[in-house]
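Given as structure tokens, the chain that follows is alone and in the form predicted alone.
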Amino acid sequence: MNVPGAPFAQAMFNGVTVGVLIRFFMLKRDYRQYPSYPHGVLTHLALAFIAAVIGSIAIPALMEKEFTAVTFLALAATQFREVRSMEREMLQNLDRTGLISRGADYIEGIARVFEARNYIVMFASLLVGGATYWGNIFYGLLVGLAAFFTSNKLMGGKIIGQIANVRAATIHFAGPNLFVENLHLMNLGTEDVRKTYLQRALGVIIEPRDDDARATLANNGQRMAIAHDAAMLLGIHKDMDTGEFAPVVRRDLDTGRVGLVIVPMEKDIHLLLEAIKRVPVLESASVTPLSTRIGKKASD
């Protein structure tokens, strides 16, 4: 026997359950150190619960003509903008003590992702709650599965390996000047440092596949992200007072290709190439001049 309020309660339960589970599976702690464990995980799951509650009861509240509740929920949703500030502050604090900086662009991109994922949870819970309220629990679960797979799809983005060719390159010195192939990187005046580079360093050339990729790789924040991820995954032969061993990324002004030299703890060129290919293309660095009329003419 149906009791008053049962569809409302079932819609809320299904929406909250699916929303929190989606957020849980989107939480992945890795070398980029987000979210911090365990407190960051708990914080984001708590925020996911709030977002799921907001989304799951939005449609049932409208159908029950609880307009005051809907207004309150809309106000609460605006507070998720603070999530970006929270993640930005945390990552900036981590960056101050790291050997290799992420850079402001990388940090801002991560913060945007965390804000957006709460909206994904809210929207998924809204769909599940609405399907359960208008249909039944099975419709809600079906929509929940679709929302889960869609959220996984939305988590993905472009990576360097999709926009550029990444290949190994030889490094050499001309006097104190360090080169990767014919691309000059920096001047190293100490003989012992030069010997360390010749013994342990690895060189990579990143060649953009089109003008869009060339413009993306020209962004300094994107290059800082490449250096950071390479250093995090392979380790770095560097301490706070040995800045000469920091990874160096330089751009060829004529061709747009990018050269990288790193002195890793693990000297494995295959792992380095794979690490660079998997570096995400930052939102702030992604530009598409070829989509404009002027850009197309300039590339001809």
Second form
Amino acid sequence: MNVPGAPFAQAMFNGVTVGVLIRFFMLKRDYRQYPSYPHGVLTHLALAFIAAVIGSIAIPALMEKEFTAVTFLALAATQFREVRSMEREMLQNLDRTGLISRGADYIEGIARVFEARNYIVMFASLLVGGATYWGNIFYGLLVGLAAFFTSNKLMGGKIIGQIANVRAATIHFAGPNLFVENLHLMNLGTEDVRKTYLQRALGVIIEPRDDDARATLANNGQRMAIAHDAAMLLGIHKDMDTGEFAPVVRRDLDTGRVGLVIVPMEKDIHLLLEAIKRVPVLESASVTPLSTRIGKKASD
Amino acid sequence: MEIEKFILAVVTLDRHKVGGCGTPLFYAADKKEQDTIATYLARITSGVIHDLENGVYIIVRH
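Could you drop in the structure for the form predicted together with the partner chain? We only have the form predicted alone so far.
Below: every chain and molecule of the assembly, starting with the one above.
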């Protein structure tokens, strides 16, 4: 420990290791909402490495009174804003060619998560680097573990299953009109299409548990996200030229319930319910009228 | 606001139910022909067939 520069190197090594590990484990959780290709993973690990390096040297540099080094932290933070636009642009491009589009809200949500995760890495590395430099390597590892678990806990957003009841429902036609229970979804022209629906389609009703959830489910972006995830996980009986088989998600104007009909490749209602329950509640769709006085009174 | 939905074509059994519009109009002799024409048009234009329940089908791009 008497070697000059050793604590510095140790702080950096610990900070970078913990930071990149945190990013790696968070990347794994992305698979469903954003299938990361090998190159996508590499890009984000590389960015995490840079974030971790910057984060881990910040406190040691400050303690050595190297103030110019700290300004780089601010400089780097602005660079990571680029990550968001990079992800957004890419997902928007992919959205145009996908069979079921994610929708602008979902894309914005994913892009925001990617940006935020780099800041988490930077912050975790900062704590670990600081603790190692100030104390010793064991403090560093302790703080590293704490940072890892809090980051996991903090960034786990809500899912649909937590704000609403999701249950199977029957579909039927009245003339050309498709209904799930008593909720009208759309008008479908020919007999063949209607026959396919009756044979292969699955219906689901999503009932919000409170007024907050009702407002969230009213958001069209949230509903597109539900349709996208359901279609992606169960497969969809549709091609570019058969628009009539796109999943439909409509809202019951009276109660705020949401009805969904999808023509999946795998007709398994249990998996569909499971898939819908796990759709993340989008940050942009999440609203809380109940936390205001007016909203609370209106809900009586 | 941008208009995102368009009627691409109309397939009708009754000539007097539609008219006076710029949308391509197709006449069908019977229900079977109407279904066939509408399906072809929907596939070709990536539209969706909707039934107005008065013998008129419209094909709409969503």
